[in-house]
Amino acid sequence: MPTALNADLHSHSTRSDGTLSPTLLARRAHANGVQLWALTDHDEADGLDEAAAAARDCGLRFVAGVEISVSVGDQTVHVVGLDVDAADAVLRDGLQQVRAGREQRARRIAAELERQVGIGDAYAGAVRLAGNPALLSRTHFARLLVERRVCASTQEVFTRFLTPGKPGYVAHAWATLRDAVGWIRGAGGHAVIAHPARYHFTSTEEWGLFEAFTELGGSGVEVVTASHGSGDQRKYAGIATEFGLRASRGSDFHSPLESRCDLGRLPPLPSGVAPVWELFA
């Protein structure tokens, strides 16, 4: 398939964080003009069969896919993997063990909220959003500060509360770097890392990363996504050829009323670079 395949292989829904359904993020995938989709929830799987179906329904190509919360140093860092056996018990079993710190987590930002922000009862309000407490997220408690007026948008949540340093965040041990690249492997998949322009490592901490993600037996990096700008597309071109990795496009697309880029709505990958669906069966 060409380079400039409309694919976006990175999208959410209300599996995890997202705000559609998997059928209508399907429908919206096509009526966007995608040619090759991946449903990408965190640390979940349970959406892709209805995902599958729904593609399937509008005549678009689907690939099933997960984000896996990875702790690399004090940062977390996402690991994509795409093209997986979403039935592979083994991949199965490392995303419950993921979610079970998930709850706990959300505990802890909750009460971090009210002891130095002075906000009440947030967790019972992320998990009314959420529907369940096992798939909460820091998005969930950014919808609920939006709701309750005390930010515009998610994305004021995220600067004055939810990142490191600011009041709200808590750091938790997810997954290793190797038990992610490796359930996703043992599931026929391949690993992509996330939107690496949204990590603060140094120079020398993010090549660690790549040379580690490579020896493990990682596939590729996104290049394009909705977080990286013209400059992020050239440098990460560079790192996938430097790496011999694969470069991959999508949107991280969670809700038409807070995420920056719409389904499909990409630029193309850079020429020079080999697509990640070039792997896929």
Ligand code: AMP
Contents of the next structure:
Amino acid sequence: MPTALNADLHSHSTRSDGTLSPTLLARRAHANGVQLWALTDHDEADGLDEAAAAARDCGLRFVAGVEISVSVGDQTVHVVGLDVDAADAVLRDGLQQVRAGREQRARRIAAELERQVGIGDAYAGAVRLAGNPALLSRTHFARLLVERRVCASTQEVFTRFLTPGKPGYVAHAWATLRDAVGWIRGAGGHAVIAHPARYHFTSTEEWGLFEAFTELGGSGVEVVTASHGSGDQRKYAGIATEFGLRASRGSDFHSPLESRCDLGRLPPLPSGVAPVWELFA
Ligand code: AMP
Ligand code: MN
Ligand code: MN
Ligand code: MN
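Can I have the other form now, the form predicted together with the ligand, not the form predicted alone?
Zooming out: every chain and molecule, the one shown earlier first.
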């Protein structure tokens, strides 16, 4: 498969914090010219069967994926698993554990929003907006505050309320990097560090993250993704080469109304990197 393949290996459905069903995502990916597509819901593999069937119906090559929330120091890092066997029991148990903490966290987010900024009933509101009651995300709170006209955009809600140091941010312990990479590899998949430019590590800490990830058997890094500018693409292409990692490409599409980048509408991988999709079965 050529480097120029229109691969989109990062997207979200209503099984996590996306607004389209797996079926509608498959059709949209196909209509947008995607040639290889992965659904990668947060901490959840339940949408993959529907996605695979819908992709088959429109003749789109599909890869089963997941995006696992991981704690590294006091930060959250996302690890995308690609080409996983979604039926793998250890992976499923691991994802179940990661999801389990979300309900309690959501109750605490709602309590803090009420206590610190007087926003009431946010827990029930977020549950109503969640397509999957097991997966309450900050994104559902963000949509609720837009619906209630507290903010004009979900981006504004994150900036004002839901990021570290802001009133509705609640620290949370997710999976360890070792567990997440282990579950993905155990399920026959390839682990990829998602959107690395979004983290707030010092360069020494970032180097340490890639060293640990590589030692644990991680396979790749997202080089081309919606939140990366061309400087980020160059930087992480360099990191991929430095650590012997494969390069991935994915829009991180969540919603036609909210996402900056539609499915498949991304620049190609820079030349010189090895595409992660060459590893797929
Ligand atoms: P959670 O896993 O519940 O903590 O939610 C994380 C999700 O929130 C991410 O996957 C994004 O979809 C969304 N998100 C995080 N930061 C922002 C931001 N600054 N603006 C918009 N959405 C964001
Ligand atoms: Mn998300
Ligand atoms: Mn992410
Ligand atoms: Mn994502």
